[in-house]
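In the form predicted on its own, a lone chain appears below as structure tokens.
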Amino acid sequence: MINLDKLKQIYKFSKELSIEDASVLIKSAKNISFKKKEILIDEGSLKTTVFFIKKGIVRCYCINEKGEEITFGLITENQIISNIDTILYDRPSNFYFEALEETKTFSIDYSIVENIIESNPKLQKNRKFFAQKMMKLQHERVKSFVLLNPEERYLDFIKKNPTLVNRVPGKYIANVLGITPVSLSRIRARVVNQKK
């Protein structure tokens, strides 16, 4: 029987398969929950697994010098996260990806992907319109960094994640903002009496 949940994702990957390609896919795929806390990807992994979050937040972070977790990036609904440092590198990761919240994923390992790509000259715009979009999305963060005082970050971070302010500890967000939680703190009651 044909899993419709499958075949949605994979024909959002791309309306040009060839139908085996898409057969393949389909055989390979996985659906894979996390319990919240679980984690997807450890540092140190070699793991190739490419996961789309059906439902759910996973937190990329780090752990410094010191012992201390630095969160990285909250990753949500409908985004790709993946060992970008074994795919691209061939290295292991520098990061852990663990589950926030009960997290669905739809996972299949990038060497299918990556097999189906090379046989396929049409689908090689996906893959460049992924390097593209996740290059995009680090040159956004460090023009962020440069060009915005931690409030407008803060501001531009609420207008792009507007749910994620009330499912995520604020510890996380500060991280990714690159304050410390108490500057959030003071950050979100400025912008509640600006409001008033």
The other form holds:
2 protein chains.
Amino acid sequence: MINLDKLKQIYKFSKELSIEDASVLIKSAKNISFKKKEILIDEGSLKTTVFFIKKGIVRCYCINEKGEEITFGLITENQIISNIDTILYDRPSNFYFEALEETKTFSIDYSIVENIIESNPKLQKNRKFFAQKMMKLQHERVKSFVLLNPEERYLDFIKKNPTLVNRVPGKYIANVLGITPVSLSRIRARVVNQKK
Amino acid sequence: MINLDKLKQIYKFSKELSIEDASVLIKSAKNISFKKKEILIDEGSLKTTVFFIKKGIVRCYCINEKGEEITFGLITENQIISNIDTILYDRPSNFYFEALEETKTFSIDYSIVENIIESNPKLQKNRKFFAQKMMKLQHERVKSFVLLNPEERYLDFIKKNPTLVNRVPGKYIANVLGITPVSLSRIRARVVNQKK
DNA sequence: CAAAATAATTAACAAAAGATAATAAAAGAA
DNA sequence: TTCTTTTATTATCTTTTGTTAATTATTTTG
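Alt. form predicted together with the DNA, vs. the form predicted on its own above:
All chains and molecules follow, beginning with the one already shown.
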């Protein structure tokens, strides 16, 4: 049975797919939903599923030597979650991926995507596109740490992620910015006062 | 004329090259050296040359709104320099790349590498390998900002870059770590005292 | 809705970082 | 080598951050 929603998702990935490949993707890809607090990928996991978030927020976190959860990233609508430790380096995940809201994904195993890309030279540019996007995000983030102080980093974050700010506990955002929740709270107070 | 040094460099990139492609690379690739303080890539440049550093150090820096030079990264032996703004995003370089020492490179235009990769499916994994390596470096760096404080970041840096520390002015390292040179100096003093 | 749990803010203090300037040390050039 | 320039360290002071704990606000859940 052809599923229109799936077709739309696949179309987002590439308009270069043959009918055959598209049908492989449609058969293999699933709509998977997660309840709040559910884990998409566990630490230590070797899962190679790629999740495209249609709706919701997922936080990526690890546990430091002190046993504290440190949120590394927040992933939301139209972004991709993958166990990069496994997909890129064949190692178990260093991170947990947890849904912060009811989260709907369109997901598929990476090996299937990989096979289809391998057999379709035209799709190489698609892969390149994703790799570039990921690189750019990482690069921008490093830049924000090198060039900005915590307050500027916070302002930059809310500018780039306006939808996240009011949906996610601030303590997670603090982690992402490399500061403590207490410090974030003070920065917020400062920013509000400066505006007045 | 076949150049043994060039052959070695090319061999480092891939053992999957055909004789034809290897000879294209050998013809196109050049050994280029830079004197201290010479610029490899200028801000605003659209140059797509890829430099493999055989010997030397290059710093990548930009100029912030206050007109100060901020060193973003330090690249050294067996690492690659490229104008990622142009190669990945077709935009002029945001950075300057300056030799900090007499620097010897093996260099080639990216378009040539690209053509050869395009026509050799086997080399795709080579490209993937480089992309992965870059991603990993960026990712590790973000991790160091999120999980470590400036002192830990410095210790992590000297552990991972033991050869750089005594060859490069500390003020550049401070920038890379996202702190001021004065602060780095204090951290160093602290670390020495703690050891005693 | 009320109780319980979670998160955010605020306070108080210690530690570290930024800024600026002075001094010392090191490196480069004549 | 000596002079000059650059870099590193130290001092002083201000600002910010981390830490811990108490308080307040918000969310969750029975």
